[in-house]
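Given next, in structure tokens, is a single chain: the form predicted alone.
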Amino acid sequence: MYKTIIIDGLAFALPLLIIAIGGIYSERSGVTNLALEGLLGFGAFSGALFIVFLGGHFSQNSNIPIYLSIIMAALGGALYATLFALLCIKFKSNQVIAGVVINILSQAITTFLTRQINQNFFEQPSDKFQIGVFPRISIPVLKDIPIIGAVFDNFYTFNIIIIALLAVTWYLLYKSAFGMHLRACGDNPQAVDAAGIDVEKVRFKAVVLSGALSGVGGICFAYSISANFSPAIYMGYGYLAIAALIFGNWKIMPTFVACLIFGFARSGGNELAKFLQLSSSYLDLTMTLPYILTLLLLIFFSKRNRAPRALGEIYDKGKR
């Protein structure tokens, strides 16, 4: 049982993590990002659309289209995040309202397009795209290690991609000049502007990058939750990612820990329900465990949170 809890927990926690990191990039730059739900959904739709139309041009056993779909999901998420960035940064819209609108619009557009494409191109009255199964691998010797060996046994290969992105995004945020400018924009944008750096440009890049990372997480969720893409499968995961980054105090590694907690709570509850042979209604109830845990963690740890000082503030060059 514990192996399944670890394998399934990581399959949920790591896509959630990369979405949360996208949120960290946006919010550390000063842009409140409630649009993660919409960004991950539109990104996943873009990756699934690639599979549906171009996946058949590759050999039947090829995994190339699956990996290319991750790139397309990142591009789709980045493109959709550009709209969010224009609203918040260029047109200086209220960031909370813009995020909610982006989420609603994404749900409506992807649902409508999925149905129309299935009906007009494949003559199927469905709101789902069949995207196939993501490859899994096991690492010999390591998978036989007691307990922790489950991490290396029968895991999705997108876990490796996300861990690599974790390392790159951590370095970019904390060790690069761009990351320093980005964090400064979220704390003291006037000082950044005085140093000759374009605050709006830095924030724009951060929001677009958050869309790309959210798209990657979205398509990985689609592969791990089912072999289909549907706008209805995400169940508030974008908002859960926001809770994770808040619990992680807008820092990458503590957010990683939060995502692991949520992931293992979900997989552990699922396995417990199966072990007790509970009905499907109770199985659905266990899916709420990450959200219940979110509420408890925020109650006990919210006082310790320190959001970026300029988070949510529309930058005004005349303000000193």
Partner chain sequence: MAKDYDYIIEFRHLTKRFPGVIANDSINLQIKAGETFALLGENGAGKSTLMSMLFGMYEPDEGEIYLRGKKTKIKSPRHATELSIGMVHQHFKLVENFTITENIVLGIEPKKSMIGIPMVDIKGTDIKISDLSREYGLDVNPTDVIEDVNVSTRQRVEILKMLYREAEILIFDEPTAMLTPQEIEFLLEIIRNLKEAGKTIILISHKLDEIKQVADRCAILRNGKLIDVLDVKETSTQTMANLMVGKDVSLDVAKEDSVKGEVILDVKNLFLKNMFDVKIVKDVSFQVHAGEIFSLSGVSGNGQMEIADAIAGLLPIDSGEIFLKNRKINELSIRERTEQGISYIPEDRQVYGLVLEFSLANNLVLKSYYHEPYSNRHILNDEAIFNHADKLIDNFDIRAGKGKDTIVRSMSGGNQQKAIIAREIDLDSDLLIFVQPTRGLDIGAIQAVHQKIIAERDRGKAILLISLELDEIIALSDRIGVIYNGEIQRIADAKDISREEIGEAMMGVAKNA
The other form holds:
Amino acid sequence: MYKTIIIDGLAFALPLLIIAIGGIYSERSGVTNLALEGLLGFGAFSGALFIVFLGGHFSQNSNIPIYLSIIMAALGGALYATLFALLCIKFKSNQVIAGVVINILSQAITTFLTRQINQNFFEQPSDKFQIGVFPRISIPVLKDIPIIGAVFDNFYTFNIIIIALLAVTWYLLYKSAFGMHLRACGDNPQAVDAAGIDVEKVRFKAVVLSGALSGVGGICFAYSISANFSPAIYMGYGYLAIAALIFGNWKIMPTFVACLIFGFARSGGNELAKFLQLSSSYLDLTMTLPYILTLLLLIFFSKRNRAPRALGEIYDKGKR
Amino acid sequence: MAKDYDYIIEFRHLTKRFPGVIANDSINLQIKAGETFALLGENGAGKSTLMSMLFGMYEPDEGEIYLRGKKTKIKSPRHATELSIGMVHQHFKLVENFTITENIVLGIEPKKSMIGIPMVDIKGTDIKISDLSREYGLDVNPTDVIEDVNVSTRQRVEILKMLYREAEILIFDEPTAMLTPQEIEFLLEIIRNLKEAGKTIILISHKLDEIKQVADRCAILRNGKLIDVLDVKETSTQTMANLMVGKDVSLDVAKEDSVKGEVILDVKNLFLKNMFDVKIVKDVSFQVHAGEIFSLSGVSGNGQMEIADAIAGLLPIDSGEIFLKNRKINELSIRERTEQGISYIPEDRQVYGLVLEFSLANNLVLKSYYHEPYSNRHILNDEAIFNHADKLIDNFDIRAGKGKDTIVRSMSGGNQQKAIIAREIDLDSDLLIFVQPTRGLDIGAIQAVHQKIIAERDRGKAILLISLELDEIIALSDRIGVIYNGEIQRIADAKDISREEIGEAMMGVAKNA
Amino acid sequence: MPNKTVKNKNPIFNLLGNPKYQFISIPIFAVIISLILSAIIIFLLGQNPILALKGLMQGAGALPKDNYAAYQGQVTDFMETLDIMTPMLFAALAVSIAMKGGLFNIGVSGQMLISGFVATITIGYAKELNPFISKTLVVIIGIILGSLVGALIGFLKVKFNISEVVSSIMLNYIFQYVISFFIITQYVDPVTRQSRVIGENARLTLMNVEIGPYKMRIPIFFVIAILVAIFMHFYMNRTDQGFEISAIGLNQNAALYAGIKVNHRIIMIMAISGALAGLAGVTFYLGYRASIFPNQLSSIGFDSIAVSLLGNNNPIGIIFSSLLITIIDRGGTYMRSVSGVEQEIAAVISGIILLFSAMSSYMKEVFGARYRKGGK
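Let me have the form predicted together with its partner chain next, following on from the form predicted alone.
Every component of the complex follows; first up is the chain already shown.
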């Protein structure tokens, strides 16, 4: 049983993490990002779109289109995030409102387009794109280690991609000049401006990156949860990611821990329901676990944690 | 190196206008390389505007700037930096959660490569910064995080930022306003070191003794015009002061002796803590009587603002007691204290004193909207609110484009302040707390505010004045308490204490029991 | 002032830039731009945009259809539109009062669901009760449940510094799943897979009322919703509490300094917002509909954000914007049948309207600057 908890838990925690990292990028640069939900959905939609149109051009058992779909999801997420960045940075909208607008619009557009495309091109009334099953592998020897061996057993290969992205994004945020500028923008944009760096440009890049990362997380969720894209992707995971990053105090590694807690709470709950031989309707109850946990964690951590100082502030160059 | 220019900086007919004012009126000025040059003038005289043009923040409306003999258009602060000009602003531009080194290198990060991956080299730079700091006697620890260091250190980080960028012309905008006397000494020493190293230094200030100590020459500005350029050594501070203020304007306020009444405010053994649980006010006791102006004098950050907040109810009391007219008010809410008779003109008028998006009329009833006649059974009475606004606009000479309907954000700072003072005086409280009542106002507005404060005293009100301006304290006070490091150093009648004695007490020396 | 001498060649820019008219001209501009953009999208998909938009209007009873079934007519369609507009109006009022106080109630859907659910299982299934009493009880339960949830969100914000946005979203999902669980295990109708239909006595909409040749629904709470909107307008603009709410929304520090009990007020604002959301919940689940789908939040809770933004957070403006958005939402099914465009386009159109509404402050500024320039 613990094996399933670990395997399923990771399959949930890692996509959540990459979305949360997207959120960290945006928020550490000073842009409140409630749009993660919409960004992940739009990214997943873009990846799925690639599969349904071009997936057939590859040989039957090839995994290449599946990996390409991740790239497409990142691009789609980034593209859609551009709209969010425009709203927040160019049009100086209230960032909270803009985020919610982006979410609503994302769900509306992807739902509509999925139906319309299914109707126009495949002549079937469906709101789903079938995207196939993501490859799983096991690492021999390692998988036989007691308990933690489960980490290496029968896991989605996207776990590896996400771990690699984790390393890259960590490096970029904490060790590169761009990351330094980004973090400075979220603390004191005036200081960044005084240092001759274009605050709006840095923030724009941060938000677009945030979209790309969310897109990757979104398509991974689409694969792991249902092997298809449908409006059911909008299950609040974007908001869960926000909770995770607040709990992780806007830092990457603590956020990783938060995501693991969510992932294991979810898979643990499901396993518990199975173990107690409860009917499937009880899944509805275990589904609430991550959300309830989030609220409880926030009660304990919200007051202690410190958001980036300039979070949500619209930077106006004219103001000194 | 042979110089092919006489002056490193030259302003020719430099003019800058803002809506309704000429901030700089055809300024002609020359500054020599390697000298320490002071710009002297009252608030609003145009010093900062002039320097903002030199630093590329404003574009002049007319006139030219010659830099090292060449006509130069300075397009942006970044451009100014490239031209080896550096500026320490009044509000520091530092990233709070970065280390000192990270702040200094921001924008021009040194790179290193680890296994082929480029990275920002912070560790290696720490040593460089350390050396640079030692060279000029700046004494900073490069690995400290900004949020953990004090104002004086932050200022030195700003100086290091300029030096790291190899600036030759260093502009300091009111650098001593936020410092303690010892820190001021330290800074002046640093400025001397910088001059010795061949830097050109421009000092914006209105503190004569500092200018006397470090500057070679000084230019005096008044109402946007250049009045005179003087050799500091050959000029007395008295002359400088006269020129700065102008003969027609005197800061002295005519006032009678106070007629002291009963005790209105009685603060007993007050202790206060800040949000990090650090004691910032320690065992403070004082009384304010009806009909007198009692002032708390001290350098910024010594706990005086917190005392005002605690009396008004905005900051919880750690221990001690506050009595208003013999009634203990420790447990009362902010509104209850207002109703018991406290008016409060806060330090930050835009953050606390006003709702900037509200109309003037609404701001004028911000503390009284909920009772009659402005509101009957919870329903607002516009007529009463408007009449009230018209009355105060008239009585206090508040200038606003659309009268009572003006959105307060669009009003000038002086008129915003007048609106707050009008509202608070109109409450007819027994105690009025004024914190920095004239900050950022021009001389005309300052005089008007001072006259109002005196008039309230003469009506028998108790006035608690908290100001960082020693001149203001001396001009207005009947009794003076000096605060240093959260403790009252001395309380004395204004006529029994000299300016020098106040200054000493502000530094924490010469405690007179 | 120079305003009087303005002779701008373009009267449209005049309307958009003059601060006097912007409160109405900017939202209308946003809607027109959005409709044009939507038409372009429909066109690009190979369908006829005119037909589609006309279909939307016809479906909602704003334009006559070509033919009607027995007992049906434009008026019956329009009554149905008013019926669904009722919860929309309540929901948008809920969003707007929170917004006025600087708070964002994105949990309207969840508050609607819990109010509707509790009212359904307590009063909705008590079919022997007197209609007047049961309707009254339904409304009271809706208000109480909604305001409790709203107050909880406010409390979490004040006490634990939890953003109201995050907590209300978490509560949305918790309500959604828990209520779904109870519906499926306790109250399900095996045929429809929804909760069992409530009794007519408790229903807030009168069904199948014969008037003339028509059989129509009478949304009695529509009138109440309009009255509530007018009251809210009065409350926000003419009372001392409204003054306090605005002060808090614009500058919390100044509100505190002025002696307003900001924390109490934040909880109160969220409670009022929740109560309005509760009203939206009961008029939706026990009015427009008579049962609850498991595992689904009503889209009204989210559309109401668009409605509120579009109406400038002004209760009177919201009456009109909620009518517009309702028409777009409602007409989808019929539009699909006449034009072949998937009905989900309705959500896209309201999404686009929302997008442009979010830009309205920028548009105000840009057109305002042009206007002032023209005036010089």
